[in-house]
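One chain follows as structure tokens, the form predicted alone.
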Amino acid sequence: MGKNAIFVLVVLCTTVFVLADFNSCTESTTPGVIDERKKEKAAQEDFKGYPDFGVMMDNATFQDQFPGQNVFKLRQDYPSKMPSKKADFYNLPFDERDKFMDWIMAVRDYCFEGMIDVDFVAQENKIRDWYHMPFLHWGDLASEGFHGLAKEAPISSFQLHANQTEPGQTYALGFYNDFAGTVLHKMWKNQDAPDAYATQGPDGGFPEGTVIFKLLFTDLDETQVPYLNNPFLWNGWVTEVWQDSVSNPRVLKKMSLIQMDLMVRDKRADKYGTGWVFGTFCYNGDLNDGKPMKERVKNLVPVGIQFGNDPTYTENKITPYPAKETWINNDLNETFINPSPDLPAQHLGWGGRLDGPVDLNNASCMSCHATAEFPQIDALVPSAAFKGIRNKAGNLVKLTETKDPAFVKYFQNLKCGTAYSPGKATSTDFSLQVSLALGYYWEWKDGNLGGFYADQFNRGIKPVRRNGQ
């Protein structure tokens, strides 16, 4: 069956979602409220839904090998009304070096509450609403059917540990809270034409109160990366190696949780020129201490937070792979790193800026996400970041093109809702998944209808490039 036929079949089989009001225990009898709910329900009934995932073993094999188990279901009953109450951690400071750990752990707890017991099935969380990004089922990086994991990035040899002689790959699943869900509603409610301006300022963009988090898994295990012992495991229908395309048969692998990323839209970060606070975690199975599988997500240790790129700091230093220890650069004022010995050695980003273990030592969390726009004009990491001196293993030990204009721009602070390439693209407000999803949508639509749309053609859609590829 061809890709187009599969897509049509999945769309026809997708369940119609009806928005439920999770903020009230009883039905209101107020006429105005009832009318609004009727309109909301009617709009959701008109919405036919996006495919839940893109690739999976055949149904007969799944039923035979995994009887009684459910496949991944996209949470896409996005709310149209803005929530009124932000999370309690908005009362905690994030930009004080001696207090940021309290902030990041409070955000972690917010993300985990109600999720651990249901194995991160968003629809089953009885405490808090979380949603997924649609249209990540399409293309070579297509999401799979066990948990909705989308192909994310390659992992170089020795990137994670001195024992890691083999390369690996990363797959990920993102979650968006109810504040972010209102933006997804605005963007995706019209299935014939997603609104790419929903995340473009000054009228669009994710509102304060937005929390986004992502779980990242790898096909490497403790034999290559010792701190992945006592793993938190999910099944994944994934490529055998990163280089395999969608045309290669996928295989069933046990995928180990390696990292968690989070993004918080906070107006207190506006004064740093970004409006966002990023955080990342690294798994450490040495901390397991008898935890059952469901609880092992708590073995994630904060790496640190970032709310700006420290653009005036230009010391040209990177930690080559593999990192023997975590270099904490206290000259940075907009990145704070966890000093705890519970954190496995980290390479971090350029100049010691925040980056996760599966991210690159020549970038930063905020730099990479700042490029997010539609279409994706610039690479997620500029080519200058890959030019330099390398060790015998082929890993960078020093960059040589740090004065390249594209590299300098990469470490500036970008205001939320602002396109990285103004006049050429619309901002996806630091969300790379939005950028990917919009690109995939128009790639599918142009291909299926056998033609082009002038607006998209003029934008000049370009592929997302990461890790120098």
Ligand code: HEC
Contents of the next structure:
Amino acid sequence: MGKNAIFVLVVLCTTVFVLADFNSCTESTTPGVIDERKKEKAAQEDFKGYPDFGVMMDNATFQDQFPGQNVFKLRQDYPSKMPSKKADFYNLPFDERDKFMDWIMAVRDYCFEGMIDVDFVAQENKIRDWYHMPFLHWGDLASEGFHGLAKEAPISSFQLHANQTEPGQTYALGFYNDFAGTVLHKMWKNQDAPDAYATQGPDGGFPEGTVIFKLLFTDLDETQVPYLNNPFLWNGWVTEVWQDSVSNPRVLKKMSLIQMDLMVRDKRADKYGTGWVFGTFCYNGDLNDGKPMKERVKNLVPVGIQFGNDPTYTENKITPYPAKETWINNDLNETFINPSPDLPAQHLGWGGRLDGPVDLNNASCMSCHATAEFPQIDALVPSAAFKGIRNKAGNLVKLTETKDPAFVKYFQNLKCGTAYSPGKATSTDFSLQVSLALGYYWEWKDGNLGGFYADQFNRGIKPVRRNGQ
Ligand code: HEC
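Can you now output the form predicted in complex with the named molecule? The one shown was the form predicted alone.
Everything in the complex follows now, all chains and molecules, and the chain you saw is the first one.
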């Protein structure tokens, strides 16, 4: 019970006691008091919800500049019951090189259905239910109030295009379907103690049927990155530059959609040692052909898919920034890349494994996501991945420490729901938003209470490190 609630109850009880001369507060049978107590109890038991976002322009300015517009609302009425029907694309093969494009376009359709008309406001989708991750409102990377975009990663010069002389930043919003929602329910239903075991196998973990997707935006525009012409734009209340912390004032920027990521839990991927299929898209405004703003998400072109790290393939090659063309490595069996000329030139990841435009050329989707655990013990990219020969612009041309054990481990295949550091952490089942959110939750709680819980302290509070340091 909150201090205020106790105060209200004491005042109420005292008033009744004085006026009606009852023997004791607790024995009172006065209807008004009982109703009040019932309400109190219900309020404690009710799920009050997590904050919708962390930072926003002041309310008066917002009302003035954006009359009638809604701010972002976190969809958090997570389902407790497992849905029965998986998406139709589970009937399509993902792991055949000449058919994967059908699979990834079908997943894209599944993510877009009911969303385009409502500009991706999850609560308004009439076709299917999508939910958001709580607690990304907290800390330096706090989500903002226009669209719930959380600050994500820096973009270095020339990472996206040869014209890109300026660095930039990425902000993103993730969506979880109903299957994934049941895990969020299990994890977050008790606001006083989220259940970190909800994503730990063999009992926990995202069930078959899970689809998670994420829209990624950048503050760079077509003057720096030509394929961001005819952009799909959202307002964002963001830092001026990546280096700014949460204490720097945020500013209003037009953010361009640059990438869409997805991950699908599919039992057919168990035989590759992972259980997950990752996919990503890059925006290409040249394909716009008169589409109005809302429809422009359809300018997202598949980059490719990945269902394993090809652990036995160790050829040490990367595409330095800026990529002039996409190097498709057909020796990889667990990454497939889209050969279409519609795809802007990509740097991809280490050895040509899948990575998106705003991701790094020395990692891969699955190597980074396999590290996801709570607490987040290992860096998201091992330090060896940043050691090598650099060109004059400072960009890596060749890695030199690829025999480093941490680097070798980084490109193994990890089974879903398995901790990257067994015995030291619980798996967050390839979800880095879960790992971040749990970390933020306990930092917030320990800070607020001015103390620690032994079981959480024993886990250790570890900040998430993006770049191996
Ligand atoms: C270097 C690390 C790294 C790489 C590489 C990376 N991601 Fe992520 N990803 C993250 C982090 C951190 C988050 C959570 C924070 C956020 O959403 O902004 C995340 C979030 C996501 C989410 C939301 C669900 C979740 O909780 O994980 C999806 C889906 C996703 N990434 C897919 C991909 C795909 C597809 C690729 C490759 C194209 C990729 N990621 C490459 C670090 C990475």
